[in-house]
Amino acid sequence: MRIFASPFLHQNGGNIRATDNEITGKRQSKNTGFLLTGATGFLGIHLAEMLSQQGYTVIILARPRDNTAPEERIKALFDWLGTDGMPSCVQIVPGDLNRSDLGLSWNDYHRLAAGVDEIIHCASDTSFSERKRAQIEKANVENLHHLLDFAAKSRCCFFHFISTAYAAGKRRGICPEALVDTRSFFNVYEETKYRAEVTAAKRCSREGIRLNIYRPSIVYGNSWTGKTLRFNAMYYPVKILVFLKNLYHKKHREQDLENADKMGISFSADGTAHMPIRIEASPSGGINLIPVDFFTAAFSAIMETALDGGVFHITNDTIKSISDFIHYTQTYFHITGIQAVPAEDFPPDKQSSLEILFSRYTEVYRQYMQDERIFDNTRAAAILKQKGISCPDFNYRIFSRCMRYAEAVNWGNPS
């Protein structure tokens, strides 16, 4: 394993743009603005809501969809995690970080380039599928080159990228908080946040710009309201089999019992649904979940406390394991049958036809169901520790809020 010298701060003949000093009064007088990316997304509208909360100007970078401009994107988004208003203190700047030009005249992008001390790169595309390699390359790498352009042609002294803690790509045991030599991946998201990593670090030395990488494992919604704006990760599988649940119930409702027979679906009387459902699991694999509401104080703290640069993992010590999974969702859901069995003993070609249907489905989260990588966190923990910012256990209690949220905006889905 090679790990990459330290390419984060003097590493460019300490030609840094700002002093330890500088960046912390700047902050402590709220004169720091901060550029953000991804605000229409899950974590990023998050972000511009904590930075916003904390006095700072907040500046944000969207295009408009769906004829729908950004201003009103964002206010939606405000608007949904229960914010009276947009804060004053957020400029919404129309753009785009597919053009080189960030989609700006000459003037707008000099004009922002001076009003841009610090930038938070969340904007990313999560996908998965090899068939969509050439967009995701586009927005997780290409897109970068556009942004990090930009941060050298402006007085940024400090960019914040959001990578994610599956970087370290497919690797067993201990995953070190470094830039680590990796070449081989699970999926096209890992290595091009891969690639992301590597490409900010070599620029922002060169420009003499510190940066941070924060690597969040899984997140999930808000601990204490299940609130969400994305029901993929954790909740897909879980969405599949109360699809599945509820489709068979209604056949059997309607007396067509052939199928839900075929499938080997039975109900009680109570409406329980028994599902004969082996899922492979790893005996010391499971999945590492963290609550949006933990990510964001984590990425404050470490943002304010970590002014050196560096990796850093945003991740849960207590890994969930597939079993404990199974049962919160048969338990909240009822529904019996459904098991956590080892490789060994769930060969293909003995899988059931309810089985090879719900694989389909899950095929593209079976690695993060059974994940047996360990996210070393010793640098992330001890900030988190001095500011009393623990991660919570994923239980049953926060599993149940989670459900209740999903069920009640019928897990993302316009009625």
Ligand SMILES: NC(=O)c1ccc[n+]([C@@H]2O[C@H](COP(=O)([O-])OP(=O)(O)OC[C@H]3O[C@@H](n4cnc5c(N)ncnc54)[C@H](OP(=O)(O)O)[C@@H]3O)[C@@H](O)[C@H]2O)c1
Contents of the next structure:
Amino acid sequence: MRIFASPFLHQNGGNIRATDNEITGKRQSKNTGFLLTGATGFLGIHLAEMLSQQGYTVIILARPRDNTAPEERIKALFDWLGTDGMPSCVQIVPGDLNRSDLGLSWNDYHRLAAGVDEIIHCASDTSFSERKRAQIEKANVENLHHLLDFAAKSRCCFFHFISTAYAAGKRRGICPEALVDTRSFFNVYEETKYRAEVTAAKRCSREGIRLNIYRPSIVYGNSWTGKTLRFNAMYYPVKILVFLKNLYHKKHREQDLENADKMGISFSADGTAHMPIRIEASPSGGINLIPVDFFTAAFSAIMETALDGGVFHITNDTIKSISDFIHYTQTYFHITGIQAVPAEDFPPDKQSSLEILFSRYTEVYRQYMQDERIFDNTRAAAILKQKGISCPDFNYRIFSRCMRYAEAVNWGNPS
Ligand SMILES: NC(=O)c1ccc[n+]([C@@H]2O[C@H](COP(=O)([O-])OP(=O)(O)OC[C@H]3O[C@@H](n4cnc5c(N)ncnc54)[C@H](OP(=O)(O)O)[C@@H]3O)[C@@H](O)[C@H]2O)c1
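Could the form predicted together with the named molecule be shown next, to go alongside the form predicted alone?
Time for the whole complex; same chain goes first.
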């Protein structure tokens, strides 16, 4: 494993833009202006809330969508969070990361540059589809160049990059909290996040800008309320099972039994669905899940403490086995018949129609349901321990909260 020499600090002859004291002094007096991207997304809006609660100036760069202006989009998200209006320390700058000038006039660009002390880059295209490679590369790598150009021209002294633990690529066993030379990935998302890390490291070190790379694993909703903005990742396979259960239950009630029979699905009198689906699982693998409240707390602690820059894994020490996850799903949704099996017991030519249908829907997440990567988090854990922050185990109680919320909002689909 080739680890890049520390690409973070003092690589340009120690010519960094601000001393530790200057950074902490500004932060303590709440004079730091944070430019935040990706605030219309799940993690971004939580970061915006956290920073505003701490009294920082939060400058959100956001674009319109479906004829909705950025300001309205952000306001709606603060409403969703339950904040009493948009905090007064939040400013919205309508812009576009797709453009080298960030979609700003020359004056606005330079005015913004003069007010930014630190940048948190959370925007990203998070789809995995190879079909969308060009769009994902543009969003995750090219757009980063636009933001780094801006950082270089601004007075920014610290760049905080939200990456992913899966930038580690195709690796088994321990993945270090470091930039490791990596050539092979499970999908274009992982690849572009890795390339973005390398790009940010090179440019920041050249410009004397400190760089923290935060690598969360899979983020689900709030561990206390179950509230989430997205129903992808860990939610998606469950959502598909519930969808199939409801679909065939409807057919069953309408006496359209042939279809359910063909799929091997049956129902007991109390409505429990028997859905014989085998899911491929490696015995040592599992799902690494963290709640959004832990992510936000961990980000804040690391940002405050780690001034020398570096890579930080924001991950769970306890991975959830697919068998536990299946057990939770079956218990909560009254389903039986789903089981985790080793790959050798599950040859593709021996799959039932129901298994093929389920696999088709969930193919992109297959890797993450039986992941064997182990994320070393020594550096992050030392900081979190000092601050008394720990990641909750993803147990049945938390699963139930998340599912209650998902059902209450119809899995994010307007009903
Ligand atoms: N959620 C997770 O489980 C997870 C886990 C590990 C790492 N991460 C990382 O965390 C960050 C946030 O993820 P998320 O789950 O919050 O994603 P999300 O909800 O999909 O939000 C993505 C954000 O990026 C913006 N964005 C996407 N493409 C863009 C483009 N071409 N130009 C400008 N903005 C663009 C979106 O803006 P629009 O709304 O305008 O499209 C949105 O604000 C990402 O960097 C992701 O890699 C997430």
